[in-house]
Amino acid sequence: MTAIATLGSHCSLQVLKGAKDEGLKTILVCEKKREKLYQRFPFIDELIIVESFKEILDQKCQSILEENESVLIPHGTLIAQMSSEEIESIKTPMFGNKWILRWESDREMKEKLMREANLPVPKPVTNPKDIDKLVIVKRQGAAGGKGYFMAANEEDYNAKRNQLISEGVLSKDETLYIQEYAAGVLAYLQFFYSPLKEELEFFGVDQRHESDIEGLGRIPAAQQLKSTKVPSFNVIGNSPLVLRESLLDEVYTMGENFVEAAKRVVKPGMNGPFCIEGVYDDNAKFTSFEFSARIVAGSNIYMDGSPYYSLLFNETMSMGKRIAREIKTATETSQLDKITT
């Protein structure tokens, strides 16, 4: 019977419990430092004790995967701590297009499948010198928002950035990008797509909590002109949110435009969970700033299942259940090699 592995971080405990409420066998690749945390969970039958999650592309630990055949989940955490290369020259089947992960670490190949699939997307600035408004800059890859910074001209863009450099938070020779800031309500719009079923579902919705830039909104504005510190959009938590559901027809046209367009760009294309994020204006009009082509950490809160998943499961579902689901069915129906990759 096939087994679900995943590194222990992220989303791992609702991968696992979801794995283990289908029945399936459940291994977590999981840093020593983090041991005592994991134990706690009696639904992981298995723990692969590792210092670092490299040495997930070990034999040792590629070997215990294999002999359990097992299908590893990529989630945020794999993106954060390994290239592409090494991502890609995993031997065990990881669920979904490890292909397309590449596409999520670039920012340029980021924004080429996101025009692709015409989601609407903030325009890029490719030089510091052309800053003439707002923006946001940004990190490559999935740094949680770590490093993130807003800029109104190229003098900020060089203070603050050369600041963060001080702080040893960016690298001097780290590639940023630079993108117009949109602004709006915050709305991470989460899908499933099952190459089994050729169907999408659109799965909910969450909002982040960054910090520190959130705790700004609590000084008043005399104090926060006094601050030399350059404000963070680290990642601490989400939270849900239900949409008008007039919104909901432009939902999954993007969803079914971004699967499409994934199809044509980066084969076998956009396979189980991903989510597109952006933001709401005043006229109800989605900008898209980023995708994630796994699942996302916002689907945690939906542990018990979410409003519009139980408009179309009469059971609980999470995203986690919903992946075991696809590889249960594709593993009894011999077209693992169809979700898989």
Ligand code: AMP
The other form holds:
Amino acid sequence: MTAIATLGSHCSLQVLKGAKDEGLKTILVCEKKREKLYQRFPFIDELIIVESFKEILDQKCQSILEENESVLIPHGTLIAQMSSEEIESIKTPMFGNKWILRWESDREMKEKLMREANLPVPKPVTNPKDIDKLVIVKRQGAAGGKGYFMAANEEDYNAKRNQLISEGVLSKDETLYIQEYAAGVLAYLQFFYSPLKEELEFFGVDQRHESDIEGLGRIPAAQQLKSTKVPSFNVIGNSPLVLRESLLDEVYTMGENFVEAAKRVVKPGMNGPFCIEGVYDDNAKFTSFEFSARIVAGSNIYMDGSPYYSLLFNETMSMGKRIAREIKTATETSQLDKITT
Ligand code: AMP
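With the form predicted alone in hand, show me what the form predicted in complex with this ligand looks like.
Then the entire complex follows, led off by the chain already shown.
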């Protein structure tokens, strides 16, 4: 029997609950310090206790996963804590496309794929000297917005970068990625592409709540001006959003374009869950600054089903359960190779 395995963080509860609901065995690779937390959840069949998630690369861990015929569900923690080489070297079959995760982690590759998908991306700024509009400065990888900052010109950029280096948030030799700041309503569009059905499903939308940029908005301007703190975009949690129905057609088109582009650029393409992240401006025009090529933690808000999935399924369907359903169907029809890498 197939088991579903994942790392204990990010969206693991949702993923394993969904797997259990589909009748699959559930395995959590769990850091010792979080053992007590995850023991609270009876739908987790087996904990593999590790000191660090990197142990998933060790033979011992991989053997347990292999014995259980596990499929590993990648999520943001895997990307944040491991290099692309390490991720690609994992022998356990991974749900979706492990090769595309490199395209998520590397800023230049990410931009290339987004352009290939025709997504409207903010203009990148290659040299701090060229900053002439408000920009956002980002770190590589799935840093969760920690250490990001905004700058209005080169001087502002240097001052904030130096401050963050002296505070130990950024390292001196770190390559930062600069792009124009896009203002508007945040919308993180969550999709699932099924290679078995060759169909794109729109799952839902979330917004991220980021500290301390969000907290700053609650302080009167006079106090904001006195603050010397460089506000970060560290994600604390998510909340749901539904879109104007008139925007849905374009949402599907963006998702489909992304799936098509991924098929051309990084085989076998964008299989499974993914997310296109951006903002809608005053003309309801979408600008996309990011994608995640795997399940996003923002889907945790719909553990009990999302508004858009309730239109597609006559049952409660979380993203975790949708993944498990795809794996179950693939196992039953001997097509696991189609949905894993
Ligand atoms: P990211 O790691 O690219 O998802 O960015 C983290 C957060 O920074 C996002 O959730 C947004 O709030 C913000 N952000 C990133 N890029 C932009 C942009 N170009 N314009 C406005 N906000 C952005």
